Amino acid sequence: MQRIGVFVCHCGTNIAATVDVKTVAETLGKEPGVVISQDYQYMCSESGQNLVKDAIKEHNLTGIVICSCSPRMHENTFRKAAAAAGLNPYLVEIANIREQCSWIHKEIATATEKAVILGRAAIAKVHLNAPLTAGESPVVKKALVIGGGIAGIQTALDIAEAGFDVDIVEKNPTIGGKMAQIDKTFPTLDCAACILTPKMVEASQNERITIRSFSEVTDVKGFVGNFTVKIKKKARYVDETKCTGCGLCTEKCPMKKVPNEFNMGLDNRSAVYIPFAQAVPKVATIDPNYCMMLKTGKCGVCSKVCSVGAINYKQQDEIIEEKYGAIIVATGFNPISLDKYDEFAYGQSPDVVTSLELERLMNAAGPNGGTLLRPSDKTHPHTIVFVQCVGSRCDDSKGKPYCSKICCMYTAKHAMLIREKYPDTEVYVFYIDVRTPGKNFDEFYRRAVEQYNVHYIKGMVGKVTPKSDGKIDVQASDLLANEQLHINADMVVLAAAIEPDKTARPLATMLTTQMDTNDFFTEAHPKLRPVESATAGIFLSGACQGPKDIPETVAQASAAAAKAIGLLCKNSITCNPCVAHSNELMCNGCSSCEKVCPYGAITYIDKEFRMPDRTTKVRRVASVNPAVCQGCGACTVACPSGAMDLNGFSNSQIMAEVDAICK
């Protein structure tokens, strides 16, 4: 006979403000099998948990229902409390009467009625719950970092420092990411390369770090502690073990009209190239789209001048398979495309540039050697207009609804650098709001206004029009002065919104983790688990989760590393016992479940069955590996014969909940 305890939480006023908690407790106390039902102010508190423990012992409970907040928040908390009192933790059921009830209803009567229904459904499920025992699975003592920007580098260094091997997979020929393209950083205005390059070198020289540059993750299987990952190492057509990075091949290559993506297409490179002087690894790469030898079979100059014989035109892509215990996503960001923003004349005038293009124009290693010149005629600009929030905080159909967070600060940085180096240049900044949330950020912005006399104008730029004399007419509004302005500018700089890297969406599918509507990875909990994904063993580092500046990125990178280290320190982890199993008598061997399983947990075996006439028959049936299964339930939905079921969430349990809701 079932002896069920029901405990209803007030959650302060989060639940009690719209749910009559005492009525819920009294009503559920009358349900069959319930021997105790009571409410408490904060069930998740120590005293609330002690209340549950004491009730389990005093009333010899066989199952408990906690009516509180989301199970994602505190299911593990109450399972531990139950286990401490001697009750199997999987006999605990959570009825979510906060997120699914009190927070979405305004009328107390409606919310109370729904809370009772949710509690009744949980009680119905507890009646059919069975004790489950969690197994253990070994942990592979190695981590994978996807992305070689500053976030990926910092994460890898921290993990390696803790004594674990780590691989960095970077899709570009070198690590460094966007920070490698930046001239100086805010709020200290120190050299970005001076900060980044030592970390790049440290990563390359660390014996526990393997850098897999010019590579991409193509497949991820397995589960927390034991991921199997396939990595495609793209052909460089250069032997990394032989290349010394001397650069002679890049100098002698006759094909020198290739747009230089590192300099945002503002100058050209050769078909064989090293992205920048501090590249790690400093190895040449041949671009097959432009190399005449690879396209026509005629040339071979780079092979002839290479003294170490590193050029290999027959090199092919290679698939590498490795096992990892933890995966850290650090895929970074990109500026959005400005093709839809014709009003700003981007693409119509070479003197209308993005902020990242301005970074390269001002960089000593950039196309102009550090001298700021107009791209159109290589003359010194005397009037520069910055346009803020281009693609940020706007209509979803045209741009991004969110604030890109870093734009206000890097525009202030650009304005200060220009005014400091070129005092004769007037700088105008058109903004909606100036947002400076970081440490010393507001003081930095005030320096731009007060010390460097940058003209900040609250208002929107309506149209940018290139003129026949080479100037650019900027039509804008000054909301504070309530007037329309026309500024005759030499250059216009657009603070373009940032978005996740294009590889993020397909990668999330491979990792079976969640993303938001803007393709940023979603954390398991925004406050309590900010660097973990909802998928166990997958951690988030840097701007893949949302817009971040460098200090915040580095902080999160170290936090993600700490979480990964905590996992890698364990020799084994407790497995989820809520896994699928097959009723072999009902299985028809159709393979539907095998095809939908994202973890590869289902295989098929031939099994002998004894027939009523005492003969034997061999049938093909599904077999589930409980160590690999993560209990997602996809197979139970796909199975046409109803042979697949899920421990803890069986079809009979789900239907019992449905019946309880409908009665």
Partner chain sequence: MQVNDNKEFQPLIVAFCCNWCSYAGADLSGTNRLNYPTNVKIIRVPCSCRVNPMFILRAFQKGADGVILCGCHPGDCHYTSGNYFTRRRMTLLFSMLDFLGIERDRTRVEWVSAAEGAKFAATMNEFTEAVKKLGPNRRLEDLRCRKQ
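Positions refer to the first chain, counted from 1. The term rigid core refers to the maximal set of C-alpha atoms that superpose within 1.5 Å between the two forms. Only a predicted model underlies this, so the values are computations on that prediction, with no experimental measurement involved. Compared with the form predicted together with its partner chain:
Once the cores line up, the CA of R360 ends up less than 2 angstroms apart between these two forms.
Once you line up the core between these two forms, the Cα of K323 stays within less than 2 Å of where it was. Taking the rigid core as fixed, one finds a CA shift for Y90 of 2 Å or more between these two forms.
Please show me the structure of the same protein in the form predicted together with its partner chain, now that we have looked at it in the form predicted on its own.
Below: the lone chain, stripped of partners and molecules.
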């Protein structure tokens, strides 16, 4: 026989002003199974909780109902109180008579009536509650960082520093990401490579960090503390363990006409290549799309010149399986493709470039050795026009609705660097708004305008037309002077919007994390949990979560590392006991539940059953992994035989609530 206690809270006057709490307590006291029904000023206070605890002990209660505020508020408080009094915490139910009753209704009579009904429903449910125990599952003390840009490197370094093993998976042949391609950083104008490359080296030398370059994550299974990840190590046709990175093969390779992606295709590289001088790992990679040996079987020069015999044309993709406790996503960003922007003549003239291409053009390790020359005829440009917000803050389907955040600052940086190095070059910047929030950012922008005389013009560029004399006509409007302008430019630089990397979406599916409509990963809470994803054990680092500059990226990377370390420090984690379970006697192994489970928590096992005639029969039945199941209940509805049920929200419990409300 159930012995249920009901406790009605006044919440000061929050509840008591609109709900007649005494009547509620009295009426509910007459419900079957209820042995004690009390009301109190503040149930959640110390003395209120003691009242509950004492009642549990004194009346030997088998379940309690608290009529109070939302369970989202104090369910845990009362569960803890119950546990302290020796009652299983899952034998507590809350009737929400504040947020969903007293606060929304005005009439005392009807509000009281509703409060009684809500209380009844909770009593009906608690009758059927079963004691549950939260399981524990061990934590694998190793983290996976996906993406080897500055975000991934920083996260990995921090985690390694705390004493845990970390793997970095990077899809390119080297780590370093976008920052490796950047020339100088704002607002200090120090050289990006000078601050990045030591970090890359540090990561490669740290014995706790394993860099898996030229690899991709292909499958993720498991759950917080215990992920099993498949990583595809793409064939680079070079034995990493043997290659010393001497670069002789890249010099001798006869195939030299491959667009160099590190320099944004502005020059060429050979078919066997090392992306850049400071690459980590410094190992050659053969590009199978261009290598003559791999394509036609004739050549083999690199294997002849390699003194350590590292070249292996027969290398195959390899799948590695590893276990991790935490996963940090650091997949970063890319500039958008400008194919749809015909009006800016990108693709029609080599002298219309994106900002990232300009970075390479100005970089000492870039195609021109650091001298800014027009890509078309290698002459010095005298007039340069910058176009802001290309694809950012666009309402149409062509661009992105958000602000890419970093463009205003890097354009000011470019303009300043050009004016400093080539004072005879006129620089125009067309902008919609200049946005420079950040430490020393606005000062930096003002310096570009005031000290370096960069012409900032508020207005949009309407059309860019390459002319036959090699110049470029830029037609624009000056909104402040209200006039149309034509500028005869030598070069045009487009501040292309940035978007999440293309690999992010398939990865989000594998990780069962959420993304927004722009494919940025969604954080668990925009204010209070900005570096965690809503999926436990998955953390977000850097621009995969939203546009960011380098300091913000590094800050977020360290924050994500701190969260991951917090998880890795634990030996085990408690799991939510409100998970699905299947009644094996009713299950007929139809697989309906497995198909709807978003977590892959359901597997099938062959089980022996004793039949009435004493024979045994082997049947396929569903089995739920309670550590993987998150308790959504999709399977319970999909199950045609009613074998699946959910702890804490069972079919009979919800039915009982429906019945109590409809009585």
